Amino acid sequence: MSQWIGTANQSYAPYAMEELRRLIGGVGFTQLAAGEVFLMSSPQGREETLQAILQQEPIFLRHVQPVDRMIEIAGNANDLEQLSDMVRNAVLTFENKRTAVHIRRTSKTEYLYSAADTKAVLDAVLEEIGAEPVVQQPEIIIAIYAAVNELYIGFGTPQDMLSDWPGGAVRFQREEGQISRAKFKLLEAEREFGLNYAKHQLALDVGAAPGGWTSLLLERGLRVTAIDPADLHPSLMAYPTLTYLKRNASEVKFNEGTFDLLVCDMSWSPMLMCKLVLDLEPALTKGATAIITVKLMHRKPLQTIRDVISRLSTEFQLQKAKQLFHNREEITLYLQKK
């Protein structure tokens, strides 16, 4: 027996249960937060329930983290007390570590006290039993989820929680001019997905307006050609590194084995995007990256899920398909071109 805390994004936490119910037999869910954190019991224990996790990582599952402890809130300092003496007795988890402290947190909770209070507190003891504190990279993480009336903890690699963000929130700081918040999805994909798009030379932006995806790209120092028959943001004109073809991605041709990564991130039909990245495929070079959002605008996206990736499969590789924090009513995948 083991017990999880899952976090998905808003609304989609039915989903993230769905698959996990496909991944492990007889597991039980308890909802945290309407939507989108619940409390998974799992009739396997922790190494097991894990290991199925990661072997399949479910698409809709953004965080996860053991619950190796449960504190019942008392709603005075005496909370702040027994998580001190929690990390204390498990002196030898975090000795010679670097050690993130993550709290989290439902609105009705009893407990009292901040994220930067509990922080504070816990990285002081942290570094009594000779444990190092860090916000980044951590090697190990104290998982506080504060429910209503009690206190869910849990220790973890960041590979075992699926991410090194307090629940898979992956946030980044918003830049003066920047173009649009879409280019936060393509950050979060490269870091998902462990890319590095500098490696890549020459770019094909399907969709392009009004260009966050391709201003990252060209920052990264990447040749783009970028198709849209919207407009570009007038400050990607600058770059002499873009060709902008203001036109429908259905109407051009390119030279095969031209583009060594290829960016799609449009707001048309699911089938419709498989048709148009289908037809590109010719120009992209053999194992060339693709990275696709694809809109989920039924009522069954583990089915478009699995038609467009039946679709895209005749010509592309599947690496990953993930929803990621940045992503709203679409997941992303990440391919290779056969």
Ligand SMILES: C[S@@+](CC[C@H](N)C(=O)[O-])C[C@H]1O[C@@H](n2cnc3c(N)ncnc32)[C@H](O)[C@@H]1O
Second form
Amino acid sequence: MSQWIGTANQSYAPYAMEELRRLIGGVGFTQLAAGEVFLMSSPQGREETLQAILQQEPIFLRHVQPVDRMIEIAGNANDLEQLSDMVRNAVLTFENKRTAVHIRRTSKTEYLYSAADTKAVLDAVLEEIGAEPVVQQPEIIIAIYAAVNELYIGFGTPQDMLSDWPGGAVRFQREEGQISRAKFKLLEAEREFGLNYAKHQLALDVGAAPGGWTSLLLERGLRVTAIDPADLHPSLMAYPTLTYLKRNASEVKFNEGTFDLLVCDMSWSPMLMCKLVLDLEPALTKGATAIITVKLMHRKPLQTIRDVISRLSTEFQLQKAKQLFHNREEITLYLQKK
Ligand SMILES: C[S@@+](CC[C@H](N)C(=O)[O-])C[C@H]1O[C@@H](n2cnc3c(N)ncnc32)[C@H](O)[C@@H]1O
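Given the form predicted on its own, corresponding form predicted in complex with the ligand:
Below is the whole assembly, all chains and molecules, this chain first.
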């Protein structure tokens, strides 16, 4: 028996729970923040449950943390005392380790302290017991979820929590002159799927306007062919490595085996997107990487995703399907051409 806190993008928690139900027999759920955060009770132990999750990572589960300890919230400084004692008592877990403290709160929690204040207090305790408090690249994370009346606390590696960001909420710095927020999706996909776009040479960006994805790939040194009937941002025209085809993607044809990276963010009907991608597939090299967003326009996202993957699987091997933090009504697929 083990307990967990699961997190999904706003309003997608029911799908994360459905995936978990299929994965682990007999799990039960309690909602902690509507449509987003839930408590899961698994009849299996911590290791078995974690292995089940890691082996077939649910698409809509953005973050998971074990519940190793629970503290009834007093609503005063006692709460900080209890948290501090808990860290002191787990000295062997943290000693000599790069340790991050992640705190999230529901809006109606009785817990008084901000994430920053809690972190400051616990960082001091970590130093006292010979751990190294860090923000980035932790070896171990103390994840605290402040529900209405309880603090749920779990210890684990970033890999065990599916993310090294609190609640899997990946934040990127907005740059000056950034063309679109969409750029964050492609950046997050690179991190999530363990890719390095700079290793590719020639990219095809389908549905490229206004050009956030194209700009990222150009900055990484790739030659990019961008297709979109809409206008690309004028700043991109300075790149000699950009070819811009101001057209509908169904009207273009390329030589076989031209591109080693396909990215596609068309916000279109999933089945039409599949047809377009399959029509363009011969233009890709064998083993080429494809990063594709799938719009979830129907009421049954899991079925839509299964249909899309099955359709694309004639030519592509699915590497991973994930709803990224920066995905709204969509998910992102990472595929490789067979
Ligand atoms: C969400 S936007 C893409 C944003 C882009 N990834 C960025 O980073 O700026 C979707 C784009 O897909 C384009 N699009 C939709 N259908 C298309 C088609 N059949 N061929 C080419 N582009 C298409 C739209 O014109 C729109 O500009």
